[in-house]
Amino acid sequence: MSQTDNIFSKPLDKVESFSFDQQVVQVFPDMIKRSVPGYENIINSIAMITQRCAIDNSNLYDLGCSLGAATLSMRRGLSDKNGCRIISVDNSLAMVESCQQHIHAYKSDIPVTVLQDDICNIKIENASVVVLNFTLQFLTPEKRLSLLTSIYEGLLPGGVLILSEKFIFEDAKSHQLLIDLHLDFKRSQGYSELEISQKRSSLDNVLISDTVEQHYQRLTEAGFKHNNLWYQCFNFGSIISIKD
């Protein structure tokens, strides 16, 4: 059962670097769904995404798995697939032992492999669908090119890459009317003023966000000719890429 996310609600002497750790562990489904707007209508998303895309006796990659939500969706998409299996990767073992709980808790024939490792590390092979839900930018700007054409590479023809991730956008304007909508959804929640400085503190140089354009220019360079923005709430969104 998820706690309610209080970890910041109380003045600390220094805030720390946000790390997804067991104090976010034990809060996260809270966490993430007071704090990233349209984050269920993606997750619900990606069982249809996987439903139409995935392709029989493939592999599916949920890179950046946290709790497993995106991979219980993936295997509601693979209902009426043959031969399918998952691998969700995290690099924090608090993630991975309660996703790994998460996933035994839904029987299903689907097989699930859970594992503890940095992603940049994982061969993609034989894949027909991989999801990076808000992961990417946890990454240093220097390694994402790197992983989007190992991504690419690993990838079927008629495969998907489902990027989500939160942007920031050339044009001042939009750009902060944007970012007060965000604050404004968050305050909606419930969150206070002290809770959402001190969040915001322990996520900089941590949570490095890219430009729209950015991405597509990225996932051009790797490979990808189909980039689509298929989902947008505020400064939240996901983006399709689908190889040839």
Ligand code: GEK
Given for the second form:
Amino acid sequence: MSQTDNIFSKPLDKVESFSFDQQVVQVFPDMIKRSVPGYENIINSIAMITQRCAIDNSNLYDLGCSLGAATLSMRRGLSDKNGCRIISVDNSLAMVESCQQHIHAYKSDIPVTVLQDDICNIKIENASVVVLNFTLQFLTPEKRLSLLTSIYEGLLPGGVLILSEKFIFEDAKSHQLLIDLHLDFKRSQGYSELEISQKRSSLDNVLISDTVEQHYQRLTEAGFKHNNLWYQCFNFGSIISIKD
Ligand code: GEK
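Alternative state: the form predicted together with the ligand, after the form predicted on its own:
Next comes the full complex, and the chain you just saw is listed first.
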């Protein structure tokens, strides 16, 4: 059972840079659901996308899997496929240990391998569905294109990348409104002004967002010719990229 996220509820002498440690793992399902508008819709839709796009005898990847919510959703979408396996990767040991327990708590014949590694070290091969659900934004910007290129190269024809991110917007008025709506969402989820501001400081220089246009440009450079936003709620959203 996930605990309530109150990590930033008390005034901290020094707000440390955010890290996916044991303390975060314990509250993670509560934290992400109350911080990312649309998170549950995206997770549920990953099962549908998988059902339509996964190819028999291929690999599916969940890169930056945290506790495996997207992995479990992909696995639900694979029920009528044959010979598929899922590779789920996270570089946080605390996340990986807890993810393994989550995945194995549900019985299934579809094999899942959970690896503790940097997603930049993973060779993507024979892939039909690759998920980067709110993970690319934690990579330093210089590493993003080479990861997307290796995903493109490892996808089979017809394979898809699901890329969910927090966005910024070039138009200042739209940017401000969508950021304010996100803050309203967090308040509606019970976060105080102190929690919101300490979490924001903690994510400074850790979570670096791009505009949707920057994502499209990078995806195109990586080789993808078909890139579209399939979901957006305020300043959070998800792009689907299809390999020809
Ligand atoms: C979900 N996808 O529930 N290599 C591997 N893992 C990384 C790296 C890296 N270089 N950088 C960050 N991570 C999940 C949610 S959370 C998003 C993803 C959030 C991992 C990090 O340890 C964390 O578990 C995850 O990426 C990002 O659908 O908390 O906003």
